[in-house]
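In structure tokens, one chain follows: the form predicted on its own.
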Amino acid sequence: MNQEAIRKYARFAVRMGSAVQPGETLIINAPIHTAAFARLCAEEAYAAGAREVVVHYSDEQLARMRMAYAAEEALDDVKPWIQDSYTSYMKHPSGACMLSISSADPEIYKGIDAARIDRAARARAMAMTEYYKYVMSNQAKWTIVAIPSPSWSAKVFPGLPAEEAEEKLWEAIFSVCRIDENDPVENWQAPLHTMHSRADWLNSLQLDALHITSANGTDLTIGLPKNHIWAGGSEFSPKGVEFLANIPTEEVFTAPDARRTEGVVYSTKPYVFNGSLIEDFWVRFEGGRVVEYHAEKREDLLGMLVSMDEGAARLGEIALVPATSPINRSGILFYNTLFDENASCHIAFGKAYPVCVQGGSDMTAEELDAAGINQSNTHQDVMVGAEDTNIDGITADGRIIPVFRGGVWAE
């Protein structure tokens, strides 16, 4: 393995993801097989003067011990502690920001009653509501980076002797991560850019809605809310301190007016749900929710994705993302929603973020319900975009401005 780029990600996670402050606390999720990268961002934290970094580890080995022999009642027990174990860092006059190391096995919980791991994630997202608040409104600096794992190594590259899909998968992340010989924080400059600029040209339209199609079937249309907002590539805290949310990142986006969308929307990828994979699926939309659905492979998994509560059936995210990105190009199909949304175009079903509207971040949950921006206790990215997708922006007078074609952005 490159341990110089290694470290030089570890750094660029914690200097541009999480945008670590002298004074402030880190706090890294990490599974515990990532210990080794979760001590080199410690390091690199302590180093930009961070406060106290603080870790939790998981083992998703005994995650799903639990989730297939726990008794059922302890399903639902999800300890106040746990919440607080974050938000108290939060609270400290000194502020808290966080790092989330994904290197799951895409398909941990297969064969394993899927009720059960619904009702487990049921639980932990409605004893997580104030966390959630914390980083939806980005009142918390956060950020998600990936590492290989064995098992999800071989997924990504099936047949290939463990050491080398290893290997392959650190090469496919270190080049669709920008992160080479150059320092990475120049390499994200130009792209960061780009999204900007199409953000504020979007923001500047204040379309209406935007009708999707593509040969696949895809024909929906998705009302957007009065007073949103268009983001995309980095974000900014209150205290107006920039960071990198997601690494890496190739999307535009906003929230979508939960109310008003109408059609049909076709998967182009794979999702990954609670620890299994749903394949090859459409879901149709009437009166912003969802009326109808069906998938070639785990429809029951769909049906309790869109299920898990009111909001979970209305959508909270439309995102663009061109055909010509650097991991839709690389061809990997990486079973990892943090890549594979940044492939290509995704709608996200349960909670919008607060920040896509002007004020929201200050608004109580019944204003932003007003503002048709959906609540929910789940936020699931679903990819949607095709190499022919063609949006186009309906403005509130009716006139029609091409946004994508063909896959890409058309201005």
Given for the second form:
There are 2 protein chains.
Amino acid sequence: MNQEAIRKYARFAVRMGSAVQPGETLIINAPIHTAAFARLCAEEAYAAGAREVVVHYSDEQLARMRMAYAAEEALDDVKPWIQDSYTSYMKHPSGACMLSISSADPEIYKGIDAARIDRAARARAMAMTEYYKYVMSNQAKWTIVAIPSPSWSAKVFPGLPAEEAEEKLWEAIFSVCRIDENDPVENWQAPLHTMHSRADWLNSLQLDALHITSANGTDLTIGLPKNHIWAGGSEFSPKGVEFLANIPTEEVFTAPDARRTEGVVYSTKPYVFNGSLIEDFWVRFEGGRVVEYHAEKREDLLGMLVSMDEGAARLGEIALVPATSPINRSGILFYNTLFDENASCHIAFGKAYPVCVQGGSDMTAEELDAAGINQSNTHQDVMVGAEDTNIDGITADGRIIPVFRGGVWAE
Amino acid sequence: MNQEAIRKYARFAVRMGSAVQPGETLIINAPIHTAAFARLCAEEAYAAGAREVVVHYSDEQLARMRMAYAAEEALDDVKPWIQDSYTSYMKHPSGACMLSISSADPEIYKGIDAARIDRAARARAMAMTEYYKYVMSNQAKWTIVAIPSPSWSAKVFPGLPAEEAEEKLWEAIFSVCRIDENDPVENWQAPLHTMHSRADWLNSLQLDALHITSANGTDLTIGLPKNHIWAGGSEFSPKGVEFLANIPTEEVFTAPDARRTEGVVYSTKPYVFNGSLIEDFWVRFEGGRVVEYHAEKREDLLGMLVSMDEGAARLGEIALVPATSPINRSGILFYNTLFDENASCHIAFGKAYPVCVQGGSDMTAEELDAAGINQSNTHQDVMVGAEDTNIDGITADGRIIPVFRGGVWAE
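Could you switch over to the form predicted together with a further copy of the same chain, since the one displayed so far is the form predicted on its own?
Below, the chain from earlier opens the complete complex, with every other chain and molecule after it.
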């Protein structure tokens, strides 16, 4: 791929994604095979005045080896230094922001005992509570940006020679991330404006619930908490700095009332969970909680997903994405949530973003509970939007307001 | 290079170098370009029963960028998580051992402001005090093993095509590390026995001092502390597990009395300090302390080396290596201390190994001072042995015992 385009993408990720401010530390999470891109991001961050760039490299092959061979007790024992390697910079007076490079083999843990993976994922989530607090409240600005790897490219474009598959994945990424010959910041102004406008409209409605239906069998009602806030497009740190948490992003989202989800919802895309694929599944809710589920493939993993902790069985996000989104129009199944969630309306099991309710960032755990804002150590986005999805908004006084019709915004 | 030989080398490093015991954690320090070798070591460690393998990847290009661009204040601010990422495993009841992969570009910091590098190195050393205590007392078994990188290979074999240079460096490493068609553990028995015998002999002499001379101008007297212990070849953890801290090793070494070095010593090889080369230098001692020095190239760095802290101006090691060592016979200048120090007698500025005096591992800082065992946050090995080096042992009652004659053991 054209090196100048890759440089432009890195600059966009640093300047608009993490929105590194002079004096801030940038922490980059990078799989080692993305080192060249991580270095580009580091260069761009120093050029933007970063105090320091700290890169945490990971190696999915070593991670797989650990899942296969490490002592069970070692999987539980996530040392505090791992969280400190993030939060010690976030606590520093000049603050820190994050840039995570996504480039995983979607099936890196294929064949590994799912119970061990589950055990390790729970232990890690428990050990990262403070980190998630910084990130999910936007105190640490953050972004996720993806680049191809050989294994991921082969999964998305099977049957092609390796180099061609990787080139095609670069092209697809640049297309949906609006990286072209123009300034990407400019390219993003109109779509961000659209998302902000939709969020403003929904905020003005202050709906009591959403009712989602589709011919595939989905018939789901999601209650919304009082004073909920729809967000979308760019987000803002407590200091008011705009950043783009996901590159790309096409969603307008809020936090559901964790106690008021009822009905059945069908998945519309496979879901990569802990390095394995869950396919063709449905989930039934009562009183906000998952009471029944089924998957054609890897139902065991789906069960683990919704039982990681108490909050994992309840919803932490409802996100609206029209079927006209560039990711959906590309027709590509990316096997990567960062992209696939932006092709389709989705729900998330687990932790809600406290910023999605007024005053949420300053609420105690008890106050969040009382407000219906879900708490959990996980957050798993599952795609449920179809080309024919209809969504009705239901107001507190029982009026129906069309929100989605035939997979796209109703107005 | 032959993959089977590389696998054999990794196994040797894990089993005889770090000597991983069942249930122990192995921590690997690996530059990212050595990932394939790090994974081999991890596989071998799990096969040996490791509880967990934790790999800390580093990236010398990012390190260079940090030296060039990070805020000055950030260079001082070495967060505690960095030390914890080692010591938290060493403190665990089942313990941890280390395997460091050396593969640096000897001149990675060429052109960078030496004062910034010095500043960063001091801060890091200060922040790693507890880590060094575990390692230098052998509580955490440790080893260093090297593999070629493109930049290092090009420095050692300039003018050759990249692949050929790398292949030649592999061959040189395997030759001096005794990796061949036989079992390397077997190959190492005789040389280890020789080193242990020399150490036993010197221990039985309990010399008061060594007097080192060479036609190049070296005329140095190094006092030895009471109850000093010569070590060499393999070492032993407090639990009695044998390990090989350096691969290769050809030295027999002890701790000098930090108060009793007198005279002048000339370097016989360039020294890689903080990613730059110091060349053709001499140092003069009075009362154990450096009082004068000169280098033909990078005298500024030599000055920084001996003034990192109070202990850096005094000696922490004297190591005897005959000119017949395989590394010296190879005729190759490796630009890597791991190899070059095993081609030549050397001295180290900075921290002494407490295990080099009886009871040293349990001594307080005050007791170490009283025993003449040098303390510092650095340890820099500098090569001073020549083909004509003579070393006399001087006993407490003034007798002269020939230790080296013409660069080799006298007896």
